[in-house]
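First, one chain by itself in structure tokens, the form predicted alone.
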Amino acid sequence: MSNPTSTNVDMLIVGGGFAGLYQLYSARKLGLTARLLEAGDGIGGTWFWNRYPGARCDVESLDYSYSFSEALQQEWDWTERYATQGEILRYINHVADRFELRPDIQLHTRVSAATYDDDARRWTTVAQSGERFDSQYLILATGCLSIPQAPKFAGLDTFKGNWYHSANWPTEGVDFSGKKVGLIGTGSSGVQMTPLIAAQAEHLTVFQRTANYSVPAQNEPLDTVTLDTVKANYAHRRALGREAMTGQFLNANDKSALEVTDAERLAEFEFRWRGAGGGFRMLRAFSDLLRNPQANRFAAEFARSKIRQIVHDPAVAELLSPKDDLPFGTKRLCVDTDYYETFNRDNVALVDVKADPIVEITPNGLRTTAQTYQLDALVFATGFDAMTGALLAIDIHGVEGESLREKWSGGPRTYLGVSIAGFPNLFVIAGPGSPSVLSNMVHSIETHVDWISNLIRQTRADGITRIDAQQPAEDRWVGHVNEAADKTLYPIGNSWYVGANMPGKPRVFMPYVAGVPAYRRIIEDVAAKGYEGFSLS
């Protein structure tokens, strides 16, 4: 029996962004109850909390936005081909308020554990403030990205200055003028902030672990021209994103970097770095770059070669390019304007620490092995606990009590990447084993949420009340997805895909490499057959 002092509805979502959103919207298409907690003071999710300096998405505004309502796409107005978190954030809240989806979002609501009671067939979902939610759907619409890593460094509370994170910035911004700044980590935070706070700050000093490559945005306004062209005819491009490798709008070479003449190569590369612009097209420069050894080397040669003509020192450009040991986009390649071109401001320092580790932080700045620096101001872009760690930060229990968390304690394992086995009713929205973070998050994400409507959807219609991934069916994805990644280099890159970025944490390759057009015929083909490796009952 569900109990009475619980908030009782149909589906429970827990996360309040892009996922979150449509999944609540959908919902409420089906009829169904609903409730979306959200930790935050504000809905948008990775857009509200990441609002460190030059916060951008990698992504494409036309292609990272929502397909579900033509209305949407024709009155939204995107001003740039990259947009700024801040106008992510307002068009996410044009989402709700334009939905009317507010009345069922709930705010300043941290979930912190889950139990499945299967005599009930529902959840029962307990909030940090003791709050109980009782529902038959369990939605984890968590994010990728959404547990900062923490700052972990000997003395920080010593410091006598400010510090940040670049995934807790303070609202009202931070005036870095005539302040000597140290910027620990150049992921795709870093490479974004630095070009901003150089140009502000009396002195920045950057303290690079590993060198990331970096590609440029191109970046530049859209014109009413390009919005009319696109808006009278973005049926199809979304339907050419549907069948794009990345879910997105881009012009993909189909040829091999190993069949094409020298000049051929250089010019194509040439063209994705100066005109196309942006990682995801940068990595369709040839078809084979994530597969090929050698093809990769010429794209990372290539990529090595723009950082020395780009950076005055050569002793700054020779710490800025990446080692053999990283294949070119086997990490998140970081998508910049100006990132190289800040190295060679006089007011700008770069730090191996790699070569010279970080010992401790001090009342007045940061100590390496080899030398102190006086710093005023701290900013942490370490990164993110990604794909898992909001999942586990949930304390989720099972059918007969299993443990997520003890589950998953090899790596994560899924079912699609949108169900686990023994956790009924629960779903996981572009969740590891999914394309995920390796396509336009967008586009996954609605096509997660579909593909869930259609399944909840048709089993009440059938008095299904229970649907749980059969676990052999999930022994043989998280095979599959394996096998997917081992036919590529990702595997190889020490990247926070495989949780190396995580002390502790297991080594998996845990996105879904073989495209968003793949995954979505095999998801399609499970529910033509009746939903194929799912027990309903």
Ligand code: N01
Contents of the next structure:
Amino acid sequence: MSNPTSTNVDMLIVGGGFAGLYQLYSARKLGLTARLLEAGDGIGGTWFWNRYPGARCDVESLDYSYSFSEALQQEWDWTERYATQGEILRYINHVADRFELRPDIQLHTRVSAATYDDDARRWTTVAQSGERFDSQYLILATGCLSIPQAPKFAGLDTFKGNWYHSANWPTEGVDFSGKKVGLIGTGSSGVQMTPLIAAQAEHLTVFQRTANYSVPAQNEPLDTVTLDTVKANYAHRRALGREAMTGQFLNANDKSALEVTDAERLAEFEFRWRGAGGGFRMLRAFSDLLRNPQANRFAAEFARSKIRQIVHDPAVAELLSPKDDLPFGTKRLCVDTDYYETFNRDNVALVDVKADPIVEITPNGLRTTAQTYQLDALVFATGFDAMTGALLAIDIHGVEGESLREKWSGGPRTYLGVSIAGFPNLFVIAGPGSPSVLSNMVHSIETHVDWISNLIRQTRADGITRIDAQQPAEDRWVGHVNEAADKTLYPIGNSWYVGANMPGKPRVFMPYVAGVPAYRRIIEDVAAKGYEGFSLS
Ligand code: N01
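Can you swap the form predicted alone for the form predicted together with the named molecule?
What follows is the whole complex; the chain from before opens it.
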């Protein structure tokens, strides 16, 4: 029975980014009533919140875009190989308007709890405002990097200047002209904003705890010839993406780094660093780069040699060079424009806060164990409670009141990264246990939404009202995800992939590493076998 004081819909979708919007579009196609709840005062998810200077995607725009509508992909003209945050946000808003999605989108609504009623076979979802929603299906499209890691530095409340987090940037932007700026964090966000802040501010001090690897994006404008060529056969590009490890064609080399000569290896790395598109193509330079320690060391040493070539001061170059305990690419590779070059500017300084940790923020800046720094503004690019943060921010209770927070206290457990045993009719899009953040997210989102939509279409036709993953199937999947990760070097790196950036978070490698094509074949096979591993009733 549905609750008369709630909004009743067939499907409730939480999150208004790429995943939520496509899920809403697909729900409509299924003939379902649906409501999408979004915490922000605009749609776009990641691309709504992360407005910091230099924010852009590290997946090429022609791939990081929906493929479900040929008309959409024909009519939209991306202007650069790697799109800026602003351009992606315009695209998302265009999609919402074009497919008339807005009437079913409710902004300013942060979900705080969701409880399953096994008699009614429905979810009751509650927003922070107290508003209630009643639905048969609950879709969590909450994103993998949507709960910023709040800085917990002592003394922050005494700081006289303004401070900002990369993922909660003021809509109107920030003018750093004439200011001494301190930037904490050198992951993708910090690496992208460094050159732009340095160009504007009087002085920039970058506080680095761990050096990560960064590869130049080789970004460039997309001319009409390129766009026309892709659009003339967009299906071909999408098909190449579907069969590529990460859901985007990166021209993967199937040779081992150990089977080629030194000169051939160097040529391959150079080709990928410079002309062939830069960025993640580097990770596909050799088939064993992320599996074989020696192959990985070749890539790491190549990247360090580049840093030494670019950065004039050898001491700064050394500090920017990732160390051997971080294999190349095991923490998400940064993709930059002029990051290392920026450290040649007179108004930029690099501080090693591993050797000399931050003690506190002071009214006029920041104090490390050895030094004080006078700063007018502080920027935190300190990352996120990744993959599980947004899901566990909601107090979710499944069959017999089981709490998701308790179930996941030792790390996330899903069946196929999309379903959770004991939480029927609830689906996670691109969640832990799926290729997710290791892939082109838009591609993986489409894969999940299409798969969930087929499951719902088929089960509704069969009169099934309850879809639940079986516990043994989930256990086997969790085992398989771990096994796949353990065959790679990924778990070695201290990264948000394993929750290492969050003190106290269980160390579990969260995404599924075997790649997009292997994963798709598994979930298609599950569907072909009548949704093997699910209890349908
Ligand atoms: O966050 P991060 P991010 N004291 O977690 C440091 C995606 N993304 O926002 O490494 C001092 O990577 C921390 O140091 P350490 C992308 O998937 C994509 O940059 O923990 N430092 C690290 O340097 C990316 O991977 C794009 O030692 C502290 C940094 O803060 C993900 O989002 C752009 C600290 C956090 O790095 C997250 O990237 C941006 C402390 N107390 C983001 N706490 C593109 O598409 C943390 N740090 C290009």
